[in-house]
Amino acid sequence: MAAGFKTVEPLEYYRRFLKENCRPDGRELGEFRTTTVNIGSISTADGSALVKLGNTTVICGIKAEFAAPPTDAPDKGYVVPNVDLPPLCSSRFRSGPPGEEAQVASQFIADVIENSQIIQKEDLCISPGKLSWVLYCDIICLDYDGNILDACTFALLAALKNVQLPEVTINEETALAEVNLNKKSYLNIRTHPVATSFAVFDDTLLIVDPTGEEEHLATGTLTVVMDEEGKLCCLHKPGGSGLTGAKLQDCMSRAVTRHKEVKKLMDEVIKSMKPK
């Protein structure tokens, strides 16, 4: 009976749960799904991480290559993010060029990198005006069940913390790059941005970490990105119902709490990987 009611009146079905301050999957309104991270899962990449947020599964692989620095910024390197939502992860996506949602996610990740200054692009310069690193950050969704932005941001951060770049020197005589693969160093990660997403139901009720079904039924969504100092790095609100200042403040304070949880989880995983 419940399954039939959910199929015919999905919104009303959800409202009955929300009235009792819980959700159909048993979570409270402010409760996140179980979050796991596996760092260094792709051996062929320079840095990688697999993140699971409930059923939503995202993998990020980072490949480092050489390039000439931009002419307008000869002392900087590049960070090039790309989010891929293939048909593999959900029947709602089609093969071919990136759809709107994938493009929006890619731009969101680019904004997070730029606004949070997670990496200073000057750190990626090898020789000003001659050579710099390009970090290609490919983020692929393997299973889509809502809240893709949180998972992508976490996967990117964990993968960047896993990247080790070899020492590179420019030979004065030949002007060629010489790579010392025996001497590698980690990237200087300057901030740790963490995204927290909310769905708005009936223009008033806020729930965190929405599933794909909840996103579809919601009247609006909001993603807040904070760093460890509690600074706002990015706010993403693609249309939908408006939010009062008090509600927005509530979202930001929840995002600060979520940041501590994610940072603690990531630090524990990195610590467990280090040789004893």
Given for the second form:
Amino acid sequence: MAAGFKTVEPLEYYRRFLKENCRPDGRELGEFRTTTVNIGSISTADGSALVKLGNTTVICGIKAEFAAPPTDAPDKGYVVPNVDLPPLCSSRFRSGPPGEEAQVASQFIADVIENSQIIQKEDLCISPGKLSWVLYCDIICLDYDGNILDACTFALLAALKNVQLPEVTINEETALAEVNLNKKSYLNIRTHPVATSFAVFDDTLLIVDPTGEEEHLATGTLTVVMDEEGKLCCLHKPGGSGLTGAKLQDCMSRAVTRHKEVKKLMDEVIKSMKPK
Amino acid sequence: MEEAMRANSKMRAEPGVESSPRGPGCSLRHFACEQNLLSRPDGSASFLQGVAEKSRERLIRNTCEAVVLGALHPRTSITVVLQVISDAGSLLACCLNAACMALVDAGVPMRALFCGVTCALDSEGTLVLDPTAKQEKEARAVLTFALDSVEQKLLMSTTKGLYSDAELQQCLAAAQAASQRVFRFYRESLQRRYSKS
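Now the other one: the form predicted together with the partner chain, given that the block above is the form predicted alone.
Once more the chain from above appears, this time first in line as the rest of the complex follows.
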């Protein structure tokens, strides 16, 4: 009976729950889904992390390679993110060149990396003007159930914390790089940006961590990326219904608590990992 | 007809000049707007303000989708084509303004008008509205907002750089005040156009 109503009038079905201040999966409006993270699972990558936000599953793998530094910034390396939404994660995506959603997500992750200064690009330089590291961050969604941006940001952060780069010395006689695989060091992660996404319903109600169905029914979305000092790296609101300043304030406070939750989870996981 | 053309050319001459120093805070650069300048499309507008691709397109598209009453035109495709003639900073805000004016010119029913406003925060935390390209490059943070005309609610926002929550509220308040000026300009520009024809 309820399933029939849900198919015919999904928005009305949803509104019945929202009136009682809860959602069909039993969560409150400000509650996140169960978040789990698995760090270092891919042994062939230099750093990796798998994040599950409810059903949404995202894996991030980071490979470090050599490259010549850019001519306009000879003492900097590169961080190249790429978000892939393959057809296996949801039937709405087709195989072929990246669709609009994947491109927008890649641009979002690139902006977060750039704005938050999560890694100082100067740290990636080996020899100014000659050799530097380039970190290829490949983020692949394995299961799409809404809130892809939060999951991708968390996966990227966790994977970057897991990256170990070997020591590289330039041999002066041969001018070739010598890689010492026995001596590896972690990256210097300066800030921890955490994304919190909201969906706007009927122009007034804000719910946190929307699922795939909720995103579809929502009239707008908002993503706030905050670091540990409460500074905002990104306020991404791609159109949709309007928000007043007061509602934005509520979002900020929720983002602050979410940051604490995520940081605690990540620190616990990293502590529990056995050293390689 | 000749008067109208003279009026248009007069508006265009000024934007090149931006050497006059603007006080910190509220002033926007000079605007100019010309409508119905292309004969083929149903509506067109050029918006001159002062002398990263798919992402920007999506922002503009989603903002338009939020205000256009699409339910009144089923099975219809509304294509908005924006051609950048010159970029002197605050490009996204200018694109949003042009898109809104073009939609009005085409007679598309909308639930509100919208406008784009850009704020830049420099390293000391001073707020500059409608920054030039140089100011944008040197700023610590650049925030672009799209606000609606009914209650100045935030329709779209995209930001670059690091800033605090208090600075965000400050920029939003300044943008809301500036948007009033933009909406007044829309009104005057439309009045001028319709009083002639």
